[in-house]
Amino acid sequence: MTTHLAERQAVIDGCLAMNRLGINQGMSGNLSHRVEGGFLVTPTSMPYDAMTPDDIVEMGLDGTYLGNRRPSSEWRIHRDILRARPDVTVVLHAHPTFATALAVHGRGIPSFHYMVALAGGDSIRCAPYATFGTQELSDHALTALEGRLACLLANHGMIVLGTSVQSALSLAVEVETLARQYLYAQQLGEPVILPPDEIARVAEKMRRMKYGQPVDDSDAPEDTARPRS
């Protein structure tokens, strides 16, 4: 019997929506989703429309695996972030055409808008390039995740953290289009970056608010607006 069966679905269904909403295309994105002792990821060089739930691959934090594929060439990727970061459930990996036109230039996402505050900090950094499939990118993945949901990788695409696929799908889409406004805004020149101190301010409104996490009427925080009686 395939254990797993909903998370290995959720995977599935996160791969076709990566290239439903254009954050991926092809089979150059990968997905992975933690379970207990482990985690799921999406199997190297499988289109995404064609695989099942035993298609997904189980594997634990020592790199061994389960099953008959093997798992993406990001593995390590995937292990690192989820070995490392206990608030993520999903690491999501893709070459959006947006973010992927500012890794191949080195550059990241400052604060030019507000939204930049939704990947955890004032800025969505670029890692430095490495090989795919190395050691030596996870190691810089790492480090530009630090204390952050996204970054960009040089040469290469983006890196997403979410506690559920979708959330991170939905942070996808948010990150890919700030890296379309910011590519646009350029155009006319340098942006106006917004200070640290501002983005800390949005941070802590988005935190109160829940923001973009739905709201419980009965619950509602101080900045949501009620309906009149």
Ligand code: 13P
Contents of the next structure:
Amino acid sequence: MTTHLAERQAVIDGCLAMNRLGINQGMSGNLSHRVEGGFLVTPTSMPYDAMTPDDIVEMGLDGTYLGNRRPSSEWRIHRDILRARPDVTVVLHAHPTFATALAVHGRGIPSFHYMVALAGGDSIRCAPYATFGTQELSDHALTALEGRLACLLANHGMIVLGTSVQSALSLAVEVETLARQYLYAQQLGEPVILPPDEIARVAEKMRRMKYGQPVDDSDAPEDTARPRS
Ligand code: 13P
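What would you give as the form predicted in complex with ligand 13P, now that the form predicted alone is on the page?
What follows is the entire complex, opening with the chain shown before.
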């Protein structure tokens, strides 16, 4: 009997959405979802549109897996993040064009735009390069993600964390948009960088407004528009 059917389907739907949204292409990228006792992760080297729930690999936090498919070559990244970050349910890895264009220069995304705060800090860091699938790459990623929900990987791509497939997807689209905006802005020279105290103000306002989360007006702060009663 297939366990965690809903989560397996959510992983497949998330992968198909990554490609549809243009943040990934072909067989690159991978996605995981925490489940009791471990996590589910996409199999290695398999086209997303051919995946069925049985193809999604169930792994323990000890690195052992069940089933006939081999887990993503980046299973260490997924395992290490899910082990270290109890706030995270979903780990998304992709090779989006604009984020990767920055990452091949070893560049992260500074606070040139206030939306950088959505990723949890005043920058989106770029982790140093290491060969795909290695423990070294996973260690670099975990460090770059400290206090953050997103990072770039030098000469590789991006990682985004979420509490659901939907929240990870939507942050991945935001990060890719920021990368595109930053690259365009640089055509005119180095853009203005917002100072850390302004990003802290934005982050606090986002937290209070539950910015980027589904609307619940019952506890809306006073500076938020209210529904007419
Ligand atoms: P997998 O098919 O092994 O998940 O590899 C894709 C990838 O993007 C490696 O970084």
